[in-house]
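Below you'll find only one chain, the form predicted alone, shown as structure tokens.
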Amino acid sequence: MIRFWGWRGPISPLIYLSSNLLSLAGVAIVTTAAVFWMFLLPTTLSGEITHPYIGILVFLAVPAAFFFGLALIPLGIWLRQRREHRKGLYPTSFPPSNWQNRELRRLVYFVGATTFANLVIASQVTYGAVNYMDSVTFCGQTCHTVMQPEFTAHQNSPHARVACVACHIGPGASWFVRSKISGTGQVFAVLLNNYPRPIPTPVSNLRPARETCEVCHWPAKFGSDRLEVIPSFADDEANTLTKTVLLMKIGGGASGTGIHGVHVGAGVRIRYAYSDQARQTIPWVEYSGRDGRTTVYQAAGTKGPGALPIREMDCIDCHNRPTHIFQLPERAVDSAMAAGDISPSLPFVKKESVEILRGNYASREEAAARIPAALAGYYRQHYPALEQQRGPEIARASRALVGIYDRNVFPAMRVSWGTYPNNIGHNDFPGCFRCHDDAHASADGRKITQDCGACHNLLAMSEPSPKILSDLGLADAAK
């Protein structure tokens, strides 16, 4: 057995052992990845990368190759040493390892320079990769088909400039680690093409809203009453416009009044049991009020939660689509007509638009071709003179309809009209009536109220020109 002294001893075997095919391949891969990284470096210096595939290349593919090559170098050395020891081929002596050895000096210089370069590259790509994986581009566009519905909805929402991780992860290392572990499983699901279509909601492992939503939205702060004007166009030839005017009682703060005060105010704690994954059926509710009293309400015909899961209520139980908002065709067309994207003066445009949107289209590309053709064909058949005179308006309405479809329907993910219920309100989905249905009663006969005045004052109901808007100086809104 050869005994080596000081630092010189281990160097000679290392030089000898590193001359193997696997280690040399590792050196080649590391060098190639480093060259690619240097060519791609200018794209990272310009700021956030907006193209998802460039981001994958810069922060995922190149770093993966780089670290894989680094791992091959010691692996090749270890395998060669083990193989030669077994076969008795390992040398008993090596060339002298001193500074006068020219080959050793060159190796030390090379290893020193490459080690420094590797540290620079590794630190940069690691930091860049973490930041890139937290970007909206990565979350929404890397797995394009899977996240297309949610990303599209996010881009058209009130939170369009809020990063996905601000709500889905929030601050702190523990939730960051959890999200990355969960994301690993999602990556394999995408690679194996066995992810669910559509993505089920609500997200079971979402961070509590009190740690994310309430960073910006503080329920303890009192919210004044809010005027809500809801336009609606009829299905008649004139697309008759009516408006509903509500005064929403937001509340909150120390008074404990209004919607927020009663549900998430100080001292209030609500738990509920649900019998379906979407949390649309709620047979049991436990309400602990500011006075310290706890009351249990059960839906008619039920016997308590039993083995059902129980959840403590927070913001997203009502605001379940704060960012990923999908509309029904009737609501979407009303909004487009109120905004002027679809001219209300086109006869029967509301009725025809909704029917066209509800048509069966195999893909978004097919919808983009058939929707404009269907609307133009309707006016060509029933109003030929108008189709000639107002062609540009019809074309603009067609583009608006294609936009509505593209924001709400995604055949590849089996997302269609009404796939994701919205719990705000109670017109299109059960929403508030999941609990406020006049069927949840306590042991002493009290019920969860269904009184409309508890949440809002109805100032006008489907009126052509609500007087309240004129009285408030909102004459334009009344037209």
The other form holds:
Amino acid sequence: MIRFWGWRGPISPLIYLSSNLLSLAGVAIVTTAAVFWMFLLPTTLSGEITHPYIGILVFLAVPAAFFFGLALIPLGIWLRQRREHRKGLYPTSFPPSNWQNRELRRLVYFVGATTFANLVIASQVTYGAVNYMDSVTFCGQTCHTVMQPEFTAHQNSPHARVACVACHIGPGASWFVRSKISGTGQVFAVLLNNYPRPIPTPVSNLRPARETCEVCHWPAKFGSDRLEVIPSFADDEANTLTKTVLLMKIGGGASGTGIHGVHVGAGVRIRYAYSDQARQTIPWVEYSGRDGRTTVYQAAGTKGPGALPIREMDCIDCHNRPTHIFQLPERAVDSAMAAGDISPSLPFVKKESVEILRGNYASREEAAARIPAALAGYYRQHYPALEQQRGPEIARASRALVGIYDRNVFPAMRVSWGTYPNNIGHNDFPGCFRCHDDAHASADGRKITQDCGACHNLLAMSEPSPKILSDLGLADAAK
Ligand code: HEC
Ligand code: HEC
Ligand code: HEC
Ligand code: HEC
Ligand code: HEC
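With the form predicted alone already on screen, would you show the form predicted in complex with heme C?
So here's everything in the complex, that chain up top.
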């Protein structure tokens, strides 16, 4: 036996025990993963990985293999030791285990050195993995069907350069851990294919917006009123254009006035009870103002919050679509026409476009084929001469329509026109009028106002050429 050890070399039992299939496989896997990792290092260091599958390989598959291999080595050793103990083959005498034992010393050095090397590799690998899981690529594209609606909308929004995690997780360790825990559940839901379609809104466990949005937008900053010009094309042959001009009283800052000052200004707290999952029906509102007074407003015919869930109002009760902005077909076509992507001189183009967009298509591919055919077909049938002369313009309009469809309708996720309500405004969805409906009253008879001048000055309403715009030198302005 002793002689057997002799030629086996200095790191006696370990080397002996580790020459088993499982541990050797582990060693092979670890080395392969390490080599792979080194080869991928230049890609990793050169910046964000933009292809989701390369990302999965670099940051998830390679590290997983590395740690799997690492775990196999001691497992093989342990299994072999147990097996040989059972059969009585395990050597009984090893050199004494003290620091004078050269073999033991070497073993300690060896383990120390490999652990160090592994730590260096592992720290790099996990750091990369964590960063990758926080990237827009991972959030938006890895599970592409699931996140496609939100990812597409995000890419076309004012926040296209803001990472998903800036709003969905925000700064600090505790929300980071919470998100990783709920994220694991979501990954399983995707693997098992039992995630909800569409993904429900609101996000039930979203971090309070004031801890995320205010990293970039601080309430003391907003203030100035904002002029909004909203173009609208009619359903007639001439697609008659009218404009609505509003001066939004955004307010805020230290003054505590305007829309922001009243709801999220310093010292203000609004709580409300909602009776549907989407928070579209709000029977009870409690307002604690800057003067320290608390007023309760009750929708007509309802009593107290009862057992309803209560929520503290924050940014996303109005800005629930700061980045996942889905449009309704009328609005989307208006913007495309105002931008010139759909020529307003094509007869009935507004009416036809909206009808075509509202059609039923089983998939995006089907829509991409049928939408252009439908528009061209309409002009061929009703305006044959025009179809001949202005083919390219009609084709351009069709491309704009397909683009609008692709940004807003996702049959695979059952997301269609209006699936996700937008709480800013009151024309397309209840929005502000969930509370400001002139039906929420306090015990002393005050109401949450529906006064048309409270939130905006209506400078012009659906006028062909609003005087205010020419006074301001903005006669050509669209939104
Ligand atoms: C500017 C902040 C912001 C960014 C950036 C952002 N989101 Fe969101 N997200 C929101 C808000 C706000 C909601 C709605 C929350 C609510 O109403 O409870 C939301 C909702 C969602 C929902 C639920 C469905 C829905 O539309 O309401 C999903 C899924 C989602 N986001 C995924 C993503 C992904 C993926 C990214 C990155 C590509 C991303 N988000 C980037 C703010 C953001
Ligand atoms: C990482 C920084 C960052 C975070 C976090 C962030 N935003 Fe923004 N937001 C911006 C920037 C930058 C712009 C300006 C974009 C532009 O002008 O094109 C902007 C623009 C906006 C606008 C104006 C959009 C428009 O149409 O002009 C609104 C509203 C807004 N953000 C709301 C929010 C809300 C609500 C949240 C939290 C859910 C949030 N933001 C989180 C950086 C951020
Ligand atoms: C009561 C509803 C409401 C709440 C709550 C609210 N906002 Fe706004 N906010 C608005 C409206 C309305 C506008 C005007 C822009 C529009 O109509 O789209 C606006 C505009 C903005 C703008 C664009 C400002 C500009 O000058 O163009 C930013 C940024 C913004 N909000 C951030 C926030 C943040 C951050 C919070 C939370 C601290 C918040 N808002 C809370 C209703 C609200
Ligand atoms: C959850 C209910 C709720 C929603 C939703 C809501 N508000 Fe309010 N709002 C209130 C309450 C409560 C008050 C204050 C009433 C008081 O002064 O006691 C208020 C006051 C205001 C005021 C001041 C009115 C005045 O003359 O003093 C403005 C402006 C305003 N809201 C704008 C908006 C806008 C714009 C939206 C939608 C983007 C909106 N609100 C959505 C509850 C709400
Ligand atoms: C509680 C605040 C509030 C009150 C009260 C209010 N509005 Fe508005 N209104 C808004 C907001 C917010 C928008 C959205 C602006 C935007 O699109 O960014 C809006 C948009 C509009 C628009 C533009 C519609 C479009 O095509 O986009 C019109 C018109 C309008 N309001 C008319 C009225 C009239 C008329 C009244 C009185 C009955 C009224 N509003 C009361 C907050 C209010």
